[in-house]
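What follows is one chain in structure tokens, specifically the form predicted on its own.
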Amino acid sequence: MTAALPKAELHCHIEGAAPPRLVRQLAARNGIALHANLFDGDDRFAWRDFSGFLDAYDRASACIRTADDYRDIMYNYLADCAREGAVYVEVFSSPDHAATTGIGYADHLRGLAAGIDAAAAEFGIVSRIIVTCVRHLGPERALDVARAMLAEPHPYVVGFGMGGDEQRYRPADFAPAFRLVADAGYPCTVHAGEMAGPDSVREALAALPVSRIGHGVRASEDTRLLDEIARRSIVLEVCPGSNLALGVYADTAAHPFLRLREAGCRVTLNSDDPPFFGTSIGKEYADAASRFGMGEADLLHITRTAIAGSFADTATKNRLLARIAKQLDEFTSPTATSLSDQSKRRPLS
């Protein structure tokens, strides 16, 4: 049912988007010996808990050594997204991860931009970059990342964010970095309310100039906070597959996806670190249909919410929103046939 639907993603870490096959290729190209326990017997990334995931993530990222490596990861990921119907994707880049293997900020962006251009030329998919700092590396390093971003502006860099260990430091500690980029005109997002509870989201909203929250699902534990998120039109970058894989929720029935929507929150679907969690943007939409009962019109509205809440320039947003609006009009017209029925009626090639 969901294969033909246009999709959009706001929350994916580029280092975490490389599947085992590509990680092996990059390691061989760069003469890197991968850790013996990085993969399991089914050729998936091996980890058991959140700290183990972070360790596996860093080990896999260590094989990225050149701008061309970043180009290949970006192209590979966007190609996969396009094949699943994605029309717009925002990717988190981490200058700190690039720096650990000797890649400078400009080269890092050059590689990502080359992947974006190649995928756009071949598939028509639009992608943009959100530069992120790493929370557990501390506020001073975050300020360095913000300064580097402003010192070397790039047309594909459209915002600033923060990932990393949510249990470290307080959101207010990072206010100088966020204010610096916000004052320069860049919108911001921050990871909160994933491994930590609703206070993490509340503090982030109070201390940082953000219009989006990465994850944010733990806000569901506080009705007043949900009311604030809805009232302020904060966009939530929800990643159900990631939440289930990391054990934030035991199963689909416990996940607050529907509760967030019912509270009036602006909810989007995202894959986070797809090969680590056995997911993709296409699977997230398919699971939303099968597990959460989302119909095709519901999913088109989620795509529209993602594009409207994206950090893309106004012209790009309007062009993509017009496409979604046209499909919504066609889908909801009295004579419309559902996209799934339409796909069934297409002749076989």
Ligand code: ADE
The other form holds:
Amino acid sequence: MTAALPKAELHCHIEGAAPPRLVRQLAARNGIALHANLFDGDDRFAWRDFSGFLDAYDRASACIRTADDYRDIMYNYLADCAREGAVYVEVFSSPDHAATTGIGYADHLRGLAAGIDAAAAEFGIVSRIIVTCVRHLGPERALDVARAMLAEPHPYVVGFGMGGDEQRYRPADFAPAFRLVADAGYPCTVHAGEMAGPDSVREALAALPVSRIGHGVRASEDTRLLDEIARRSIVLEVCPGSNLALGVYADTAAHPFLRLREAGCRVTLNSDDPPFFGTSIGKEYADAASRFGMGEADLLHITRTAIAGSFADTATKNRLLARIAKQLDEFTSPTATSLSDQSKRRPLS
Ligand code: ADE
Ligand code: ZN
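The form predicted on its own done, now the form predicted in complex with adenine:
Complete assembly follows, chain above in first position.
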């Protein structure tokens, strides 16, 4: 039912987007021995908990050695997304991970941009980059990333963000880095309310100039905070498959996706680190339909929210929004057929 729906994604880490097959290829061509425990017996990334996940993520990232490697990961990821109906994908990149293997900031972006261009030419998918810092590396490193981003502006870099271990440091510690990029006109997002509770989200919203929150699901434990998120039109980059894989929630019934939506929060669907969590943007939409009972029109609204909340330039956003609006109109007109019926007659353009 959801295959033909246009989709948009705001939250995927490019270093966490290479499937085991591609990581093996990169390791082989770079002459690197893979870490013995990187994969399990079923050729999936092996990890048990959040800190084990971060270790596995770093080990997979260590196989990325050149700008071409970044190009290939980006192209491969966007090709998969396009095949699943994605029209827009905003990808987090980590210059700190690139630097660990000797890739400088400009080369890192050159590779990513080449992947974006190749996928755009072949599939028509639009993609932009959010440069991220890593919370557990600390505020000084975050400031370095922010400075590098401003020193070498790139047309595809549209915003700034932060992932990493939410239990380390406080949001206010990162205010200098976020202020620097925000004052230069870049919109920002920050991971919060994933591995820590509502206080983490409240503090992030108080201390940092952000219009989006990565995850934010644990804000659901505080109704006043939910009111604030709704009132301030903060967009939540919800990643249900990631939350379930990491054990933030035991099962779909416990996941607050619907409660966030009912509280008036602007929710989107995202895959986070797809091969680590056994998910994809297409699967997130399909699961939202089958597990959360979202209909096609609901999902189209989610795509619209993602595009409206994206950090793309206004012309790009308006172009994509116009396309969604046309489909929403068709969908809600009195003679409307379902999108899955429509897709049998003509491809979604
Ligand atoms: N980096 C990559 N994936 C992440 C996640 N789910 N949470 C925090 N940092 C991350
Ligand atoms: Zn994330």
